[in-house]
Each structure stands twice: as C-alpha cells, then as structure tokens.
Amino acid sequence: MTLYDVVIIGAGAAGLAAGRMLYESGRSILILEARNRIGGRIHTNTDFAAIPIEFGAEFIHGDHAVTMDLVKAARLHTIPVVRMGNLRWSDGKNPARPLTRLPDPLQKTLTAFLQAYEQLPQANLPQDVSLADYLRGGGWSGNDLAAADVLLAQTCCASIENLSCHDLIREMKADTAGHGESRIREGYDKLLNWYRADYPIEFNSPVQEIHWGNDRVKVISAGHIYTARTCIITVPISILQNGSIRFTPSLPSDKQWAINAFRMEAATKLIYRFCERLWDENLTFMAHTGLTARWWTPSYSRGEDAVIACYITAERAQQIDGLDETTALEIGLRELSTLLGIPLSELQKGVLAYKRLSWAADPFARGGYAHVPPGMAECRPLLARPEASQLFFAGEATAYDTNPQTVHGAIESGGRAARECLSRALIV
C-alpha cells in the first residue's frame, strides 16, 4: 500500500494550490476529487456560446489578487470589468439607469449607503451586529435596506439580516487584492489546467471517512483506503456540515462549533444567449429589488456572442430553484425586459439558448459560498486551525487572513494549509 506524504481532499482552487506547492516541494501527494473534473465551484462551459461561459466563479476580484499573477504566468489575458462603478439601477417599473441619471433622492440614498459600507472598518462596533442593523443605525430602513441587500449582501451569498459586520471588517482590513475586477478571456478552466502540476488526481472519488489521531491518516473513498502522514481538507463547509465525511475520532468540539457556525445559501445563474446584442456595449452591471435582482454581461468587450446573465443568491436563489427551469427562465426574461426597456416579445424572439445553473442542487457544493452570521466571526480562524499536525483545512471559508468567497482567497488558503503542513507535520 502506498504511503503518501499528503492526501488532499478536493480539486478545487484550494486543493490545486496546496497540491502544487507540496508537489514542487518534493512531497508525494494524491488528490481525491468527488467530481469527474477539477475546479470545484469553478466550471467553465465552452458549448453554450462561442466564448467561454462561467457556470460558477466568474471574476478575478482585485487588480492585485494572486490570480492576476497566475494569469500572467500562464500567458492568458484578462478583460477589465467595472461593475459597481457602472451600476445601473431600476425601480422595477422603469429601465435601469446609471446612478447619475436617477432621481436625486434615490441617487443620494444609494450613494450614501454604499459609502457607509466602505466606512465599516472605521465603525465603533464593540458588539457584532448584522449588516442590516449597522445600516439601520445610520437611518436606513424599508426600501433602502432592500436595495442594500441586493448590492451588498447578495454579493456575499447571504441575507443582509444574517451577515456579520465583524467578519466583514476583518476581511476589509485584511484585503490586499484591491477593488478592480476582471474576467479571464480564455476562461477560468484554462488557468486551472495550467496551474495543476503533474500530480495524481483520483476523480469520482468522494470521501466517506477520515481516520486520524495516530501516526497515520487513513482516508476511505468508494471502498478504497488511502494512507498518508497528513491530510488537507478543502471541501465546501456544507459538506462538513451535513456529515458526508465521518471523522474518527470526532473533531474537537470547538472545531465542530466552527463548522456549524457558518451558513451556506443557494446560488443560481440564469444565462441567456441572443442572436444579437440588444443592450448597449457599455452595460456591465444592473440591478433592482426584483426576484432576478442582479445582471451582468459575460460577453462584455468580446465582440462575439451576445450573452447576459442573472446571478442571485440566498432566498432569491431558493425561490428560483423551486420553480421548473422554463418558468424560472421566463421570469428572468420578463424582468430583463423591464430593466432593458425592451418589449418582452422582442427578447423572446431574440433568444437562441438559455440555461439555469443551481449550485444548491450540486451534491458536492450544496450552495454558493460560506458566510458568517453575527456573533460568529471567530469561526473562520477556528475552522482553519490544524488538528494534531495531521489534519489541515483550506477552502474559501477558511480564508480568515484574505478574501473569503473568492477564487484568490481559496488559492491563498490552499497555500497556507500547504505551508502549515510542511512546517508542522512530520513529513520525511
């Protein structure tokens, strides 16, 4: 039986990053991946349109994110995308307009709570509160909070009532990635295929058990037993929460508390391809408080297929997921008609293809990405803490010293876990 230095569970961004660092350090490693592909919640599709379409993670969040360095090293290319700076907002009855063309009261309100959010790190909050309560303290309520939920909380795959300010402050203070955003022109899959090293990956291998605590770790997957000195676990928090992986002995009580403290909500995309672009070429982001609340243009600055997508999370995504696909896509098209100011019949005639992507329905994701409720901000470093120099934890939920809910946060967490593994584990 092969004795590996490290078995890594999960071939998403975190697992690949950990694997590459360990492999380049001369360690013998094996990655076990439940799916039949690498990437995890990164999933690039090349059949829907002439351009790569991201069914999962889509953007590089930050001009200085580690992902940008990898893109350059891989000799790939980025397309800068300004979203919030080009925001178009609709009241749900009229077409979406840039902030500068909205009625003065609405323009001032949106601008003011966005500024209040940016000032969150300077807020005096001795007790953790929800983002909703923080904004209520500034005088916002009702429709204002509904708009803030779309523009701020939906980004975090959360409800504004259930998002920890202390966790948001920690992230803002730790952020070194910056605020610019980009897409990878060739698709995220091209980056990951370049990034993975020549180490073995066993696909279609979901893990059922991890035995640890002695001088070896035994990982059981589909009847196979893999033995290693250490193990890095990179699966989504939802997989740890639902008991899909059984630990023997059980994880410490504070680790289990950290796992259970997180929340992971649904995340869904509705993607449409049209025979021609029916919106102006500068459209990058528009939003409203309807069911299909947030829209952007994957075909922006590509000059090929005309593709527009809705991305929603939390309760909105649950509602869309609860409908049959045709009805869900019809609702999206109807609301898009209002946002663009184009008759529904014209949109319907122009549609060539459409698709719904529900990450809550993916058995190996069970949602979008993890967020932290008020009062639970210490769960990230606790989740990331190694156990007995044998079990190491990575993935976007563990990214307490960078940006969680991002690809670069997942990559950095994989690098952190690999360094911890190298420095603390008895690997020979």
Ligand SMILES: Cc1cc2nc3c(=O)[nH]c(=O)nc-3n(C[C@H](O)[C@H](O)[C@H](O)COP(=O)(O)OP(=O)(O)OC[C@H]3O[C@@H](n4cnc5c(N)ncnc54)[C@H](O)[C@@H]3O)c2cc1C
Contents of the next structure:
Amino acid sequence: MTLYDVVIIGAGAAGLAAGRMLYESGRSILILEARNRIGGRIHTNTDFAAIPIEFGAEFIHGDHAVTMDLVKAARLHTIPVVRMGNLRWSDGKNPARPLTRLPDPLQKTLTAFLQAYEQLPQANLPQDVSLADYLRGGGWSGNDLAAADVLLAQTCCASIENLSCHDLIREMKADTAGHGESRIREGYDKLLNWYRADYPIEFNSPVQEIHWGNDRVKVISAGHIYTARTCIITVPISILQNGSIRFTPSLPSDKQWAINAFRMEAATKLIYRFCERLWDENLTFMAHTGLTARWWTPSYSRGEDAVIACYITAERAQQIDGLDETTALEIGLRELSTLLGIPLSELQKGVLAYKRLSWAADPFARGGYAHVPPGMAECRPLLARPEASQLFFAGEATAYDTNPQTVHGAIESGGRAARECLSRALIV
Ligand SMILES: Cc1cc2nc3c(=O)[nH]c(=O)nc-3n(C[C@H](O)[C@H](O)[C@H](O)COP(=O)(O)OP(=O)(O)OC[C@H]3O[C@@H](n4cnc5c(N)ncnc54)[C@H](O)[C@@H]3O)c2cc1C
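Having seen the form predicted alone, could you give me the form predicted in complex with the named molecule?
Every chain and every other molecule in the complex is listed next, the one we just looked at coming first.
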C-alpha cells in the first residue's frame, strides 16, 4: 500500500494551492476529490454563451490579490470592473440610476453608510456586535438598513443581523489585496488548469472517514483506504458541520465548537442571455431591495455576447431556491424589467437562454461561503489550528490571516496549511 506524505481532501482553490506547494517541495501527495472535476466553488461554464460564464466565483477582489500574480504567470488576461463605484440604485418602482442622479437624501444616506462601513476598523467596539447593530448605533434604521443589507451583507453571503463586526474588522486589517476588481477573460477554470500541478487526483472520491492520532492517517473513501503521514482538509465548513466525514478519534471539543460556530447560507445566481445587449455598455452593477437584489453584467466589455446575472445570498437565495426554476427566472425577468426601464414583453422576446444555479443544492458545497456570527470571531484561527501535527486545515473559512470568502483567501489558506505541514509534521 502506498504511504503518501500528504493526502489532501478537496481539489478546490485551497487544495490545489496546498498540493502545488507540497509537490514542488518534493513530497508525495494525493488529492481526493468528491466531484468529477477540479475547482469546487469555482466552476466556469462554456456552453451557456460564447464567452465563459462563471457559475461560482467570478471576480478577483483586489489588484494585489495573489490570484493576480497567478493570472500573469499563466499568461491569462483580466477585465477590470468597477462595481460599487459605478452602482446604479433603484427604489423598486423606477429604473436604477447612478447615485449622482438619485434624490439628494437617498444619495447622502447610501454614501454615508458605505463610508461608515469603511471606517469600521477604527470603531471602538469592545463587545462584538452585528453589522446591523453597528449601523443602528450610527442612526440608520428601516429602509437604510435594508439597503445596507443588500450592498454590504449580501456580498458576505449573510444577513446583516448575523454578521460579526469583529470578524469584518479582522478581515479588513488582514487583507492586503487592495480594492480593484476584475474578471478573468478566459475564465477562472483556465487559471486552475494551469495552476494544477502534475500530482495524482482521485476524482469521484468523497471522503467518509479519517482515522488519525497514531503515526499514520487513514482516509477512507468509497471503500478504499489511503494511508499518509499527514492530511490537509479543505472541504467547505458545511461539509464538516453535517458530519458526512467521521473523525476517529473525534476532533477536540474546541475545534468542534469552531466548526459549529460558522454559518453557511444559500447563494444563487440567475443568469440570462439575450439576443442583443438591451442595456448601455457602461452598466456594471445595479441593486435594489427586492428579491433579486443585485445584478451585474458578465459580458461587460466583451462585445461578443449579452449576458446579465443576478446574484443573491442568504434569505433571498433561500426564497428563490424554494420556487420552481421557471417561476424564479420569471420573477428575475420582471424585476429586471423595472431596473432597466424596459417593458417585460421586450425582455421576454429577447431572452435566448436562462439558468438558475443554487449552491445550497450542491451536495459538496451546501451553500455559498462561510461567515461568522457576532460573538464567534475566534472560530477562524481555531478552525485553522493543526491537530497533533497530523491534521491540517485549509479552505476559505480558515483564512483568518487574509480575506476569507474569496478565491485568493482560499489559495493563501492552502499555502499556509502546506507550510505548517512541512514545518510541523517533519515530513523530510
Ligand atoms: C456563487 C458564488 C460566487 C462567488 N463569487 C466569488 C467571487 O466573485 N470572487 C471570489 O474571490 N470568491 C467568490 N466566491 C467564493 C469562492 O468561490 C470560494 O471562497 C473558494 O472558491 C473556496 O475554495 P475552497 O478550496 O476553500 O473550497 P471549495 O472550492 O469548495 O473546494 C473544496 C473541495 O472539496 C470537495 N469536497 C467536499 N466534500 C468532500 C469530501 N467529503 N471528500 C472529498 N472532497 C470533498 C468539493 O467538491 C470541493 O472541490 C464565490 C462563491 C460562490 C459559491
């Protein structure tokens, strides 16, 4: 039986990053992946439109994100996209308009709470509170908080009432990626295909059991037993929470506390392809407080195609997931008609294809990405902590020293776990 230096569980961004570092340092590794593909919550589709469409992660967040260096090394290209700086807002009755064309009080309110959010790291908050309570302290309520939920909490795949300020502050201080955003012109999958090194990956291999604590780790998947000196676990927190991987012996109680502390909410995209672009070419981001709260344009700056997408999370995504697909897509089209100021019949005539993507229904993701409720901010470093110099933890939820919830956070967490594994597990 082969004895690996490291078995890595999961071939998403974190697992591939850990794999690459360990492989390049000459260790024998194996990745066990439940799906039949690499990428996990990065999933580029090439059938829906002439351009690659991101069913999962779409943007690179930050001009200095580690992902940017990889894009350059892989000789791929990015398309810069300004979203918040180019926001168009709708009151739900009128078409979405740039902030400068909104009524004065609304313009001031939106600008002010976005500034209050930016100032969060300077806030004096000895007790952790929710983002909603922090903003309430600044005098916002009612419709203002509803708007903040759309513009701030939806991005974090959370409700504004359940988002820890201490965790947000930690992230804002730790993330050095900067502010610019972009898409990868060729698609995220091209980056991962380049990034993946020449190590073995067993696909269709969901791990069910991990035996640890002796001098070897035994990983059991679909009746096969894999033996290694160490193991790096990169599966989403939802998979650790639902107990589909059994640890023998059980994980320490504080680790189990950390696992249970996270919340992972639904994340859903509604994507539409039209026969021609029915919106002006500068449109990058529209939002309102309706069910389909946030919209953007995957075909922005590409010319060839006309694709627009709604991305919602948490309760909104749950509601949309609870409808049949056709009804969900019709609601999207109806709200889009208001946002664009185009008759519904015209949109219905022009739409060529549409699709709903529900990540909560994906058995190996079971949601979008993890967030931390108020009072639980210690859970990230605890989740990341190695156990017995034998089990190492990576994945976006563990990214306490960078920006979790992102691809670059996942990649950095994989690198961190690989370094810990090399330095602590003495696999020389
Ligand atoms: C809809 C959506 C939009 C997003 N948009 C962005 C964005 O624009 N920009 C951005 O930076 N980030 C975005 N993200 C977040 C980003 O996708 C994730 O943070 C990142 O991809 C997570 O990588 P990971 O390796 O930690 O986890 P994953 O990608 O989930 O990888 C874990 C792997 O483990 C596998 N697995 C699960 N269970 C088992 C098991 N029992 N045995 C073996 N393998 C298993 C899974 O199949 C998966 O391949 C988005 C996420 C979603 C869902």
